[in-house]
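The chain below stands alone, shown as structure tokens; this is the form predicted alone.
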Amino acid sequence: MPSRNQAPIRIGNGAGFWGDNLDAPYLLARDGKLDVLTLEYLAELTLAILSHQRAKDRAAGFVTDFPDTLDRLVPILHQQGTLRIVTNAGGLNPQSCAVECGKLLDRARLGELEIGIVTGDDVLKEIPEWLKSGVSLDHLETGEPLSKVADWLQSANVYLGARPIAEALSSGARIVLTGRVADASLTLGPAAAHHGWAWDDWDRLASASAAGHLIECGAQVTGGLWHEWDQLPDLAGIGYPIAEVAADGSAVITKPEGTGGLVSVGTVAEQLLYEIDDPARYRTPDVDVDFTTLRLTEHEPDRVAVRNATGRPPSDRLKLAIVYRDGWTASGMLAVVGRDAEKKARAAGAMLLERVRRSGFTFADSLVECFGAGDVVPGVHPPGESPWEVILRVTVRDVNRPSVERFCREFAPLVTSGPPGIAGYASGRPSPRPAFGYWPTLVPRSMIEATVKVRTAAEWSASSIQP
């Protein structure tokens, strides 16, 4: 299919994680001359934490701080006619999170901007069905049987892809609000759109997905966690990436003028193979990207030309990503400090879960670990003089709620009972907390039906959230 429009799409991605940084969205609309803004927010961890608060609240279960970011964006809005946002900030409950947003730009004077919403991610309620009909949910590492934990599901979200995103926009809408889609997906929707692919043309699909992954993770590819950090130009106020996509589906990877980072052949590549299994096959739910065709050219500085990816057609399964729930946990810190830190750092996690043992109370898991000793990389830490000051954690996991609640109530005793040295909290006494266990699967792609629904600002300020 020939391609509608020949000039680049210039996409800019402004988070790359829930917390990311806040200022990064408004910045990249304001400074970096875009076509479409994307959003990157959703992990595994953040669905346990929206399913956790749906549970609580049925018009809850979105990105809390998007709104906030839009209305910060609402006077760019109004000034670039032609900005669209592209977000999966939609979560487990993007209808809502369309009506918060429609409210906010219905009082800015935005009311006939159109929102388009993307479900049909969200399978928790079909999964008893799927499980009595013979589907199967096996986990993908262990291979057991979803029964084994089907009491306590939380969440289940199907990796959707690009095309419903290509449709909301190509039907009008400025901002688009997405559930579970692929991370690189929020990027070739817009390319596609706007370029007018074919959804069989794999290799221009697989060159904007490329493209995608790249950008996916914000501030990665433009000098974050680069190993040369300490001689990049102003790592304080790093700009965020973009990615000009042509037509014929190459992409050259930027940012704003004068901002801080780096764009060069070695960011681009450390972020290309971030996350990555076998690099000849880089499963999405829209194509299977060989990134070992890829040719990285620096023409000018801060810029890098992405070309020669090559696709194949995707499984007929998508991914499966589901949450349940796997009783309570709790952490808490102490520092210690002095002449054999470690060792009465780790004799003091040793005391505490036996006192908690004497106690009558027992854990499904435990962990006690010494930070600064080594316990965050195990087995890097050179060997040597033993360290003068450590951070003991210690985690618990149980089923039981009044275990994990009498662990918490034993450790303010050791500053006083357990091995001299112990500094005081490092983080005051610890809570218990829902425990959430992550279920990663596989299900048939023709079970999977996406919808797409475009509204008026105004029209989804109207409406309600239904039950």
The other form holds:
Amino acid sequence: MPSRNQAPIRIGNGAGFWGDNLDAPYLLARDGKLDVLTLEYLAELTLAILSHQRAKDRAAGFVTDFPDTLDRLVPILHQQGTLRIVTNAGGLNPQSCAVECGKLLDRARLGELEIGIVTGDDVLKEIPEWLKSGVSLDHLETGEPLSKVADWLQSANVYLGARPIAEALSSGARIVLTGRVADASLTLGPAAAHHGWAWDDWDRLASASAAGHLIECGAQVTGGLWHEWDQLPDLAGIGYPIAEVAADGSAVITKPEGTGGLVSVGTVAEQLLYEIDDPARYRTPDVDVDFTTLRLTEHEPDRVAVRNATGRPPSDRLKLAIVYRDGWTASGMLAVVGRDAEKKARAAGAMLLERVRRSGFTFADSLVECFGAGDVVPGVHPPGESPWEVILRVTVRDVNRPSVERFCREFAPLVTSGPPGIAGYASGRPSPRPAFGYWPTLVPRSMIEATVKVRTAAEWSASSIQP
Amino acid sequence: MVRLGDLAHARSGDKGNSANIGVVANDDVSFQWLRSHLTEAAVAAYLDPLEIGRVRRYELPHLRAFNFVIEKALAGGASRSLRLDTQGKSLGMALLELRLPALESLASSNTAETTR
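Can I have the other form now, the form predicted in complex with its partner chain, not the form predicted alone?
Below: every chain and molecule of the assembly, starting with the one above.
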């Protein structure tokens, strides 16, 4: 990318999580007049689920939706010769993802297109050695030592920052595939490369990171979750967000013309606060951002300027997200109707658990919930009167899979041997799924090294996965 | 009494076993009112049935907003909690039902949506 570029860079985010709208990346790239399309796929537990897949197949472990999305973007990559894509779709296996994408692009006469991968976030193999040499990996919230769960580790990924992404782009990559990186870094990387910012230009880095934070959850900033949802135009056709990041770091948050939803000071302010801790210290691997100095102004409809975020140097420690295996879990739901629906539902839930217990199975944890009776936020806002129909949900967790399997088989009998008015078993028997525990901690920056590798699609296509 | 949802809008989410609720006031009068009435103690008392830990409030005056961080709000968090809403997405809606003492002078400003 050219350095010291004065024009704003237009960065659009077409996915806020793995499972987001499948058409959004294509529509945003087609209509957004973008310089960069970002796609954010990795929630806290996604990498643990991917590690489960990689254990069965060494070539697996990346976001399998991404090659399908890329396939749809091929015509646009042909038409828009400067469009770049930055995504954390690499998951636990950016290399394997690059090979898959390389094959696809090579077949689509885009073999010369360069794909960069960023690795170095996956430190699972290092953990035993670190523990032996006395590196503290205590739980960030509880302070417990990692040794408590060290035998069950499933994934361990450091949040990398924007620098390796910028490096890959500056080396000519049109597609950058990362594993775990801070969500805001997906935006800061291309902005810093485009404008040629120094990595200690804290206020610029902070402002662009704020823009990245605002667009990382996709349509949540363009009218999704908005309290006046019934007054928004065409929420079904909601536009995905674009940040126009200027050379001074300030940004305009907007969306493609003619799309549904809304970008206003309100939608942007609400999303700024989404999933943050201290707003004066929004921490990324690149910069500590102060949101309390930030100003929002709306000059035109659906265009909100974001400026005056301020930055400070980041911590010398990086966040490390460890996930450990925590047995099995399952949950099932049934509808319960009629007078005393809530009372019947709670009794049926207790009955189900008692039957499993009498068969000789126990659980580390179990929960009976009654939706319609105030249990989504239990006890906080109970309904005024007794509901005529409720949803019963029963959930268990245990290290012992047969216990969880037996639990799954006890839902059907309730339909004939429980209280009257139970319906909905036709949706099927629940099945056990792996349960995971989340272990956030910190590691010294000096122990982590990000690696960037850029090859053409044809070269990736011809390479094989190393064991 | 006045419903918080008549003075402000909110959204919530998770970070590990903590939840956060961003609350944005509809106008300056509401923001000033909430400053003295939507306290850490008021929010902690309201959410007490969830067996939460400490509640921290942060102010963003330029945005007429508050961020509430609610420790231990998620019964173990996205990974371990057995609850349906493991990520605290519904906490914002629940908080908007909180009743606060009403000011007479607020009654007229509640209905009109103002701009910033």
